[in-house]
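Next up: a single chain in structure tokens, the form predicted alone.
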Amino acid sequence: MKIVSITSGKGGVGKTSLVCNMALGLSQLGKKVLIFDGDLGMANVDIFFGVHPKNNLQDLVDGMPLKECLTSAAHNVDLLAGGNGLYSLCHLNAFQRREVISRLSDMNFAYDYLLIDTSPGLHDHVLHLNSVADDCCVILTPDPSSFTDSYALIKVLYQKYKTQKFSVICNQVGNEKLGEQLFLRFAEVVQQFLPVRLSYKRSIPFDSQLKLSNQLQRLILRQDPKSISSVAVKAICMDLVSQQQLTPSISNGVNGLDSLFRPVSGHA
């Protein structure tokens, strides 16, 4: 089971929508997916799938077996709901957080992917969930605050957990080329000061159909599977399954930028 966290430094960048659509896209490729709605106390993955979880993370913390806490969200997609309006979940201690991850890890052979939808920001539970992921994927948008907050998230994850490998998906961009340019600008800033490795997955172009689908709290892969955003999400899922990284990637030094992407030391 590969653990993928979908995270960001700020809210409103499309994390939950992406997680839900990625789960559906991976299931359409024959993969079995477990979603952990890690937006603790403010969870809403269930709404996108139109399901009503009987149990959630609070029940797991209280000792209920994990299988009884899961909700079938779609074919080959199960959900551990984070609970909505549950104040106690926002303040899990370190032992409880480790126990949750341990219980999820026990499902290692039952699923191909564990997708974690984190809440935005630098809270301890957000940092912990990102630190345990095999692939920590940061969602970046052209909004300047997304740029600075994503840098802050990566910086703190490196300083506190020594996380050194991150993926980046650029969302709400004009097209793939503009997404690549956004990634390159971001990577240049990050690697001036932090010895981390960034890899570019893909971009999801701004799509009015996706915006409408999100407003209706529906999945774009169901609502309009041929839309430009659906095509982009499906491509990300195919890349994830095939373990391929698209250019520009730090590892292959495309466009002569290998020196730019070489980890360097510094402070910011």
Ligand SMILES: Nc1ncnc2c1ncn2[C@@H]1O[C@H](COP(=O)(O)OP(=O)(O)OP(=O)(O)O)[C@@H](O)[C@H]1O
Second form
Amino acid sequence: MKIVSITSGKGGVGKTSLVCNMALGLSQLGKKVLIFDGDLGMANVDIFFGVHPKNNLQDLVDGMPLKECLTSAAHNVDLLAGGNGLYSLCHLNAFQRREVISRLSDMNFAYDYLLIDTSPGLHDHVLHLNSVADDCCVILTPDPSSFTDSYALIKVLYQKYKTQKFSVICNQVGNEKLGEQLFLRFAEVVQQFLPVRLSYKRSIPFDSQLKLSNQLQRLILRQDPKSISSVAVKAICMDLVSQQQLTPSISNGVNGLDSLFRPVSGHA
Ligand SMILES: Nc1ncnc2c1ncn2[C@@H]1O[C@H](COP(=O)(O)OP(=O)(O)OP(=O)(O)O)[C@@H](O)[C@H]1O
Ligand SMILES: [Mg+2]
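Previous: the form predicted alone; requested now: the form predicted in complex with the ligand:
Shown next: the complete complex, the earlier chain at its head.
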């Protein structure tokens, strides 16, 4: 089971939309997916799928067997719901957090992917969830505060957990080319100051159809599989399955990617 965390420094960048649609996309490729709604206390993956979990993370923490805490969200997609409005869940201690991850890891042979939707920001539980992922995927948008908040998240993850490998998806961009350019600008800044390695997955264009689908509590991959965002999400799923890490081939005056991918010794 490959663990992929979908995370961000800034809120509202599209993490939950991506996690839900990716889960659907991976299931369409024949994969079994477990989603952990790690937006603790403010969880909403169940709403995106239109399901009503009987049990959630709180029950797991209280000792219920994991299998009984899961909700079937779609064909080959199960969900460990995070519980909404549960204050205690935002304050799990380190032991409880480790226990949750250990119980999820026990499902190693039952699922191909564990997708973790995190809260935005630098909370301890966000950092911990990202630190256990095989693929810590940061969602970046063209918003300047997304740029600085993503930098902050990567810096703190490196400082606290020595995480050195990150992947980046640029969301809500004008087109793929602009997404690549956004990634290059970001990677240049990050790798100038931090000894980490960033890989570019892909971009997802701004898609008013996706926004509309979300408002109707429908997943864009179901609602409009040919929409520009559906096509991008399906490509991300195919890359993931084929273990491909794409590197953009453009050189737009920011030194080229080779130098960006070289480890650097400076620290911010
Ligand atoms: N590619 C896109 N095109 C257009 N709108 C998008 C796109 N991706 C996400 N959105 C919109 O952005 C808003 C935030 O999306 P979402 O809830 O998935 O973000 P989030 O990162 O999970 O937020 P939070 O940090 O609050 O958990 C929603 O209105 C969603 O429809
Ligand atoms: Mg969310």
